[in-house]
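Next up: a single chain in structure tokens, the form predicted alone.
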Amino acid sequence: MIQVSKESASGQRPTLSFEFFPPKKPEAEPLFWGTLERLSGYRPDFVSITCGAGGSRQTGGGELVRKVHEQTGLHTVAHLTCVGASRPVLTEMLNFYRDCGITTLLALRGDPPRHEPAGTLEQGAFRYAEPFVAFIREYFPAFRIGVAAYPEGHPETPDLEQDQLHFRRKVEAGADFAVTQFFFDNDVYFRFTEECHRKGVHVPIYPGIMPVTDFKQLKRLSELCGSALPQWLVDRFAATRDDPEAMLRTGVSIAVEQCRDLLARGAPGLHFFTLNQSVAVPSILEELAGEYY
């Protein structure tokens, strides 16, 4: 399990982890930082950092890696996609991260970029994240490696027993633990991971967690992901649609709903993603905080 702090390595609290993207404007940057040292407030056991899809357009990616990692000192987790990179191009970045101290790798296929012609999968070393994460463990062994689970099951994907299979061979090629795409439903999770456990699967499984505070936006994420939307979720938006203050408020109770529920039940983390936003995630905590955190 990745562990920084005192209290998460003895055992005494669930592992915390906040996930951020690369600021996409200059003056976005502000906002990226602020959030950054806000919810570094929380001790959380890693940080993720995004990156763009494809090859060396993750350089700048990279780069903001080994900025947060040096500047903060926080457990510093990097993105890596494969789609439509070469070997020579992954090889350096892994060479990059390793020289820059970064210890630990979430391995991912990833999304071909839109402007891309069909068939960037196909020009890329690695087709998907299982032979990706074999490649890392068997050239860089130093590497913690995370990976994607899909509760839900991939959008691309036919079925969540062919899913449950892309995941298990995943964590066979070599994977330490993983993240899951974000959902509302907490029964599929736990689903998800007793039959990872009836199979043999024991890596530690971190939910996703979104905090809701655009339902539109909420909309066009789950579209892209393929999570599902409950209807009681949407029930409880719906007076809330032209009112953002009543939209966080809503949103802020039912992910503490959520994470309250996962916990209990034995969930072993939270991974937030922040969307680099400062408000949501720490009103969450703070009704967690003498709970769990």
Ligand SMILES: Cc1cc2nc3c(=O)[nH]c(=O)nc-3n(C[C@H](O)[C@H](O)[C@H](O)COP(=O)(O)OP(=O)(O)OC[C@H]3O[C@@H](n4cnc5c(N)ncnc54)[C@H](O)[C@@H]3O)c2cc1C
The other form holds:
Amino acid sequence: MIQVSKESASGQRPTLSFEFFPPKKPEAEPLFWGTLERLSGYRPDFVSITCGAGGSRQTGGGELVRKVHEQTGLHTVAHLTCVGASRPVLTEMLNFYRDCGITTLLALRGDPPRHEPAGTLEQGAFRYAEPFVAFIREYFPAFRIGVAAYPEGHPETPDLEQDQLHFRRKVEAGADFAVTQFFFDNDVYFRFTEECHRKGVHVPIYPGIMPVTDFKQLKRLSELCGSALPQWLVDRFAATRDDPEAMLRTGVSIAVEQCRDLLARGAPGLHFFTLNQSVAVPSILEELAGEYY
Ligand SMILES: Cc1cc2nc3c(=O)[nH]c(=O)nc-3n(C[C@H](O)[C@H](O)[C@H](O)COP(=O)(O)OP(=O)(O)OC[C@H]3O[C@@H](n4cnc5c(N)ncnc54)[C@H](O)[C@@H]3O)c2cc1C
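Given the form predicted alone, state the structure of the form predicted in complex with the named molecule.
Below: every chain and molecule of the assembly, starting with the one above.
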């Protein structure tokens, strides 16, 4: 299991982690740091920082990852994408992270930027995450490596079984843990993890939780990520459309129900997509306080 806080290392509590993205504008930086500080009070086992395509210092989380690691002392996980990137560029980034004391990566293929001409996928050293994981494992064996999982299938895939096979191969290439795309039907997650176990994959697969604070944004994100929006969820948000407070309350209560059910049924932890927002995740964790965290 990934290096964790004292409590989760001794099995006293499920793993807890938070995902952030690098602020796009300087005005957004105070929110990023404020949210990070607020959430660090929950003693996460790790925080992770997303990156753009191409795996370079420019597009990656690079300096921000270093700053978070140095300034907060939190176990900081760097996302690193390989799409379109050469081996020397990726090697430079891996050296950089190793030298600044980052011990854990989320190794991803990533998506070609929308404005890039077709063919970016073929231009990089690695066409998929699996050979990228194998590369890191071979040349940077000290890193712990996480990978992405898609219980509902990756949006590109025409065939769920093939997609799951690719996932298992990616883990066998050297991953230590996985984090899933967000989903709302827990049965889908458990079917996926049980199938992984049956096929010999035993690394922890942390469910990714998306707290809903903006239903319109959620619809866009779910189309992009291939996460289904069940009718019951659409119905519960229907009455909240013009009322942000009610939307937040509904989003929090849906997430609390989802998290309770996941943990009660044996999920190894929770990974929150914070979207750098400071309100929803603490509200969810307050509800779970005393039970799990
Ligand atoms: C928790 C999480 C965090 C993420 N963080 C980021 C981030 O920071 N930055 C970012 O840009 N994106 C991020 N993503 C999105 C991710 O980069 C995209 O979903 C991307 O399209 C796939 O990346 P992957 O590593 O899952 O790819 P892969 O595991 O390579 O899979 C991509 C597709 O290729 C298929 N495939 C794999 N191997 C083969 C093969 N041998 N032959 C044929 N097909 C194959 C798979 O079935 C799948 O459809 C994240 C996703 C998740 C779930």
